[in-house]
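This document opens with one chain alone, in structure tokens, the form predicted alone.
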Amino acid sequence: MTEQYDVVIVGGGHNGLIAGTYLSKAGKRVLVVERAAMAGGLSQSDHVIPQAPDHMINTGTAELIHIRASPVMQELDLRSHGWKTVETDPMYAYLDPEGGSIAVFRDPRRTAEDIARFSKVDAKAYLEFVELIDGLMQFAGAMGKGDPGVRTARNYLDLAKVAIRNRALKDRLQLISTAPADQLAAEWFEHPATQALLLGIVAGAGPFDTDGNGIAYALFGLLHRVGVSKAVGGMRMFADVLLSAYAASGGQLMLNAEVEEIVIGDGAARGVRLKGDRMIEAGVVIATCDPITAARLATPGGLGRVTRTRLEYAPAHRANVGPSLINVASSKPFRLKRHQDLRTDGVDLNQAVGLIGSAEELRQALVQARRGQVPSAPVFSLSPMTNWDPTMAPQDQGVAYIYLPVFPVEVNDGWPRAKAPAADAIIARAADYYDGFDGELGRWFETCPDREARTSLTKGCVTHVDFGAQRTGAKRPAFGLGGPEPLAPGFFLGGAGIHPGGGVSGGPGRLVSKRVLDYLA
């Protein structure tokens, strides 16, 4: 059998969801194809662990900063769809080994006044950092207006205003777009306990010792003018809001259908089939997987070998070094022990996302991500989930949220010998720092190829491409292949592998439902 439409979208995560809704409202017949039995790609939670049954855990992001700042907010009304989240400030909160902690909060200059407790010059130089990073959000932001890969006289006028708003801090914005992180911490702050926090936070837009990643500082700029909204329910809720955004619009959805070929014939896009040699037929394929599975999919022969060779050269986790995410489900709810007992000023840092690890130990665990050893100190992220949204355990129980983002991809030992290890080393850090740990009910372990093997994601990477300046704006996903061309006629890249990249920010599900209507007119 045939069905026919106008899109079709490979992918039933946020940005498919996101760009077929656009679609849809523009009149065109759109059809989201999703290989899994639920749609929400890596936005999602579920019920997961056999031995706690009741208790809810995300899989896959587990915040949502990026799309408070994006109109898709409002050009989708997503909040008459159900949109339900809380804020917590502090966002952030640094827990140094010896009891004391910085926390990041909305206001920089209670952020700066925390920094102080380590280092009054640290703290001077944070305000200094935060204006270099508003100036960076600025360019960021003009050029965000339109289609990176198209420039117009209106554009060139907008960069220039924000130059010459911003002249004197020419030299050091250059810096932070070409700089590696690190470089960047250790140059502007002298305490340890301050480089920890900078790195904790921009280590998950990857190895921070690269050049271009100091550009990852532009969150910085997004927690202090925009804050974190968490997600109650779980990241379920986010998917279900989009999932009824999608509907309201007139979009269909197809669920356990994998994509066994886009199809390219006489030189387009002519649709997709599907395992078991169901035949989708449509003129326009959006791919909101990573480039080097849309690569895999396309029919031999149905792309340029110029193009097929970049989409296949898109680095993915190059380095070695990748997120792993455990979901920790306890009979006792999770509560700091000697960190909040120290602070005097009425601050709870229960409800912030607690950042273990000192700044040699994120450097040091870097070196031995790269060699495909475990870090001998774990270093990761703490989010006690259940201290803002007690509905995703039973009452007084516990979920907690452990994202390692400075991790081997592949280990030396096979992770089938090192992976109980592994969690177990992490999960006694984590008690060191966290009451609740003695009740645990189950873990959810997930690696970058267990992530693989579950989203066929390339090396389990969740930004698609690895991060940085030069794979940013018209040169993501490759040098000569982020402008607003198909890569053949009909056939779209629509996910985390374009601008702007990863993040649930849904702008690259926007980005490409312009170009494809641009394409269709």
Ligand SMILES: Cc1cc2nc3c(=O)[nH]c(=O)nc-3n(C[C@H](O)[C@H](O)[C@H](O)COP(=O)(O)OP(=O)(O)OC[C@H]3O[C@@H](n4cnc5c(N)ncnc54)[C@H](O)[C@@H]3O)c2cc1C
Contents of the next structure:
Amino acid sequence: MTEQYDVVIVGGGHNGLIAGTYLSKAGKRVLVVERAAMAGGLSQSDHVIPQAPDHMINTGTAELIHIRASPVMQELDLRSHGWKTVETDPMYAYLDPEGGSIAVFRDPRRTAEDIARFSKVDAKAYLEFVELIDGLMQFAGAMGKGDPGVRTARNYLDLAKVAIRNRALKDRLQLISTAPADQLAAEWFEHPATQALLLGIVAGAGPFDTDGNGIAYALFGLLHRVGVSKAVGGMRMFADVLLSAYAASGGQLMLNAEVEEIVIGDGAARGVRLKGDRMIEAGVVIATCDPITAARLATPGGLGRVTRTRLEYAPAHRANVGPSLINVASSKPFRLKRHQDLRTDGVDLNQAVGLIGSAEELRQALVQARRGQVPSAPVFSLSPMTNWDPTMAPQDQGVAYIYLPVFPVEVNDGWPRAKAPAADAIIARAADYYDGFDGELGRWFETCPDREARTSLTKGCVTHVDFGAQRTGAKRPAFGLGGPEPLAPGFFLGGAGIHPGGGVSGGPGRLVSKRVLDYLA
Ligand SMILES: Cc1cc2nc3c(=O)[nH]c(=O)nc-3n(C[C@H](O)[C@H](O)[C@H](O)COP(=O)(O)OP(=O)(O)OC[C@H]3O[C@@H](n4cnc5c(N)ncnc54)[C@H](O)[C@@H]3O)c2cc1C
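Just the form predicted alone so far, so send over the form predicted together with the ligand.
What follows is the entire complex, opening with the chain shown before.
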């Protein structure tokens, strides 16, 4: 059986659906094929804990940040498709082992006031840091306009204007793009609590001791500019909104449809072959799975040797460090213990994502994870989901989302042996900070290999390709492959493995849709 489309998109994650919506709106016949039973990819939620069938669990993303700043919101009018989120402020709170806390508010001055409770010097430095990051954001904004692989006179002009405006920051901006985030935290801030706050947040972008990943601090710029929201009802809301926008544009979706081959014949993309040998023909194929998977799926010999090799070498959790996730469902709500009691200024830390782990523990965890060891002192962020969205569990019950940014991908002992004790140690530490764990009904713990098995994502890498200054813009996923040209005629990448990268921004989906429209024109 053969069907024909203009464009077939491999993967119904958020970028696949967004690319599909732009292309259908432009009048193309589009089919998204998704191997799973639900669309959404790493941005989904479900009732995955058998002992707690009414607790909604985010199985990947929990925080909506990048998409709030993305033109996709307006261009696809996502709000009209049932978009429902709740904003949190404070957004994060570093929870010091001694009971103190530093909250991160939308307003950087309020954040600095919180830091001042630990160090006045750091409070002043934080405001300078935010100004510097704002300069970085201006550069990113100027470079991110249009296609990073196509530099126009207008781009150069914009960049020149930003460079002139920020000339006083020139040296420090260059440092950010070359230095490790850890070095910068240690250079700029004297107090371990401030360093822990910075590293605890930036750890989500990957190993913070890698040269060039200081640019991950751009996240602070986004936090202060646009803030954070959570999807009401879990990330299923987000997936449903995208599905609704896609369906309204006339796009077609096929679930439980695993692509076994991206067919490239006579030098150009011909379509995809699904498991079960069903063939779908299309002159354009967009792969929104990770680039290594895309290379594996391509017809042998269909890609040039250099292209294929560069895709295969795109790093995915190369340092053996990647995030694991534990969700705990409880018959009780999750509330902070002493940290809230010690706040006398009325700030509700239970509305924030709690950051647990000192700067030294974060550094030690990185060393241990690299060596294939479970960190002896677990470091994580804890999102008490039901504190801002009680609909995620039955009344007065709780869901805690525990994100472990610095965790081994593979462990020397093997996960079958290491997993249960690791979870027990993590939850025991979380229970030192939050009440509610004594009502545990069940837990859902996904390591990187578990994620790979569930989603077929190489090494379970959440950003598809590791984040870093050398893998941005036209250098993502690899040097020479991040421009508008297809990998082979008609064959494009369109997921988190291309610019602007991982996270929920819709940027890759939007970018590839423009590239494909140009190609078809
Ligand atoms: C635990 C975790 C926490 C995260 N937290 C955040 C956060 O708080 N904020 C944030 O912004 N980002 C977060 N992220 C990152 C973010 O979720 C991803 O970067 C983003 O969702 C990637 O979207 P995508 O559409 O590019 O790819 P994906 O979501 O990976 O979608 C790719 C799709 O392709 C499908 N597919 C793969 N192979 C095939 C095949 N052979 N045939 C058919 N379909 C196939 C997959 O099933 C999948 O649905 C998190 C990720 C994880 C895992």
